[in-house]
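Form predicted alone, single chain, as structure tokens, below.
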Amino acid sequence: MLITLDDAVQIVMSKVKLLPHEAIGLDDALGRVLARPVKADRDLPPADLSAMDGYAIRAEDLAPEQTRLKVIGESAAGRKPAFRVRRGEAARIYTGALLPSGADTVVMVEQCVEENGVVVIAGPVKPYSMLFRRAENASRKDVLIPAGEALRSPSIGTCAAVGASPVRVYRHPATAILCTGEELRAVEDAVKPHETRNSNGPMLQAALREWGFSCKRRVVADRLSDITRTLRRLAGENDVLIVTGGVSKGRYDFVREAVERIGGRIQFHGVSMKPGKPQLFATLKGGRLIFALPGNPLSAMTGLHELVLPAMRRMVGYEPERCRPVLQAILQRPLANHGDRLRMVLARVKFDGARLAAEPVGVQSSGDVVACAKANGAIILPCETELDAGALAEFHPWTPELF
């Protein structure tokens, strides 16, 4: 019995468990999700600092027209000044340097002229200005990046600024792709008309890598014993198994039986969607997951993005609402679905000003890997639905730059 895609997603997500966390250095932390928040180890800035090159002075020394002050030293970044600015005195100061004791204002160098140890300040000066004030960005023990946040390049900079290395992040799932099919040959091989180069394996592996996940890849022939033996071995080494092909009801479709033989509990087999109806999802002891996707490239990709990747994102700590990204895009031409299954329409979106515009991609069949390369996601078209050009459509991105 077919279930809806929404029900399938709900079942998958209900079986997902967060993976344990681990400590890793910042060089390896980009894109990883924090299991523990990053806190400030001290005030940021840790003291009053100069925001400009110029002169550190006392505001009470400023005269209405022109101010003349004796220069007693300088404060540079990375050095602690060993003097105090007193009445009638000034100190050269550079961007990022500590404000010397006694000073409370910085005057831009452009407003100053120094000669014979005296600085002349011309023009109006705003008292207590040109400073980075202590703790104006954060105070010690403030949470700077919450748990559940994926680390981006600015986040890495923040971690570095507060000495947060290593960081505690959720472990990524050990993952394997198993492509089944007697007809499959290596990409480098010459092929005969009855043979097929294995495009699913590299494509799915690359899609996982785009979203930050690594995996290994295997190929097995359409023999129940071989599939069972390979699945059992991979299940002992991985958190997630992704199988392609052999999942329908043909004579050589052995994947369901092989999954059951290794102890897999079938959660569903068949989703009311096109392409990708014969999707299978099973669970193993210890929270391990098996996704069996159809062998046709478009069906495999829809299954990967609608079911597999949301589960993997949740396993590594993404909040549920961020596991299956959904965008709204403006259709560039009309679309209709008069069938009894939800339709996934391959499309390419791009920004049209501030809006996303979606252009459906012509597809010949669910095996049309050429059309797949032209798309960067899929429009979700429910049963008995007609959308005019200019209408807003639900779009599911397949590339992280749209997320």
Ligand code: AMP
The other form holds:
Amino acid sequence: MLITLDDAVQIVMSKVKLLPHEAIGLDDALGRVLARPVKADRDLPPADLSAMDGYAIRAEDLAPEQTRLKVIGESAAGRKPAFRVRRGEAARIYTGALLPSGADTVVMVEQCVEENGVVVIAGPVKPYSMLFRRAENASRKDVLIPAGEALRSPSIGTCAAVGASPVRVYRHPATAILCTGEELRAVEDAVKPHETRNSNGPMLQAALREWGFSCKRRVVADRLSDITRTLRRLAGENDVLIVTGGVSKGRYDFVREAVERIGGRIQFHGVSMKPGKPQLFATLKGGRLIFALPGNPLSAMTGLHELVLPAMRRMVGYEPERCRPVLQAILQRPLANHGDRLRMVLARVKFDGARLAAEPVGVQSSGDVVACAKANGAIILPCETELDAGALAEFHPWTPELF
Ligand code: AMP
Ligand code: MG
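Let me have the form predicted together with this ligand next, following on from the form predicted alone.
In what comes next, the whole complex appears, and the chain from above leads the way.
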């Protein structure tokens, strides 16, 4: 019995458990989701600092016309000034340098002329200005990045500034892709007409990588004993198993039986979608997940993006609503689905001004790897839908660039 894609997603997500968290050095934390908030370890800025190159002075010394002050030293970034600015005195100061005690204002260098140890300040000066004030950005112990947020380069910078390394992030799942098929040959191999280069392996691995996940890859021929043995071994070493091929009803489709033999509980087998109908999802003890995707490349890709990646994103800490990216794009051509299964229409979207425009990609069959290269995601077309050109359609991106 086929279930709907929505039900399939719901079943998958109900079986997913967040992985435990771990401490990881900041240099390896890009893309990882925080399990604990990052807090300021000190005030930011930690003291009053100069925002300009110029002179540190006391506002009370400012005269209405022209101010003349004795230069008694300088304060540069990275050095602690060992003097105090008293009445009638000034100190050279540079951007990011500590404001010397006694001073309360910085005058930018463009308004100053220094000669024989005296600085002459001309033009209007705003008292207490040109400063980065202590704690104006954050106070010690303030939460700067909440838990649940994925670390990107700007937030890595914030972590670094407050000494947050290692950070506590959710562990990533150990993951394996197992491609099944007697016909499969490696990319580098010569192929005869009855043989197929294993394109699913590299494609799915690359897709995982694009979304920040790593995995290992194996290939096995269509023999129940071999598939079972390989699956059992991989299940012992991984949190997520992604199998391709051998999951339909053919004479050489052994994956379901192999999954059952290693103790997998089948949660569903068959989703009402096109391409990608024979998707299988099973669970193993300890929260391990097995996804068996049809071997046809487009079916495998739809399964990966609709079911596998959302589960993996949840495991590593993304909020549920952030696990399955959905965009709205303007159709460039009319589309209709009069079939009895939800259709995934391969499309390429691009930004048209501030909006996304979706151009469906012509596809011959679910084995059309040529079409694959033209698409960057799929339009979701429910049954009994007719959409005109210019209508908004739901688009599921296959690349994080769009998201
Ligand atoms: P299957 O799901 O095993 O019935 O395979 C369906 C179709 O997908 C067949 O034409 C297979 O040759 C093809 N196929 C299966 N696995 C792969 C793979 N790893 N790379 C490319 N094509 C594949
Ligand atoms: Mg096969």
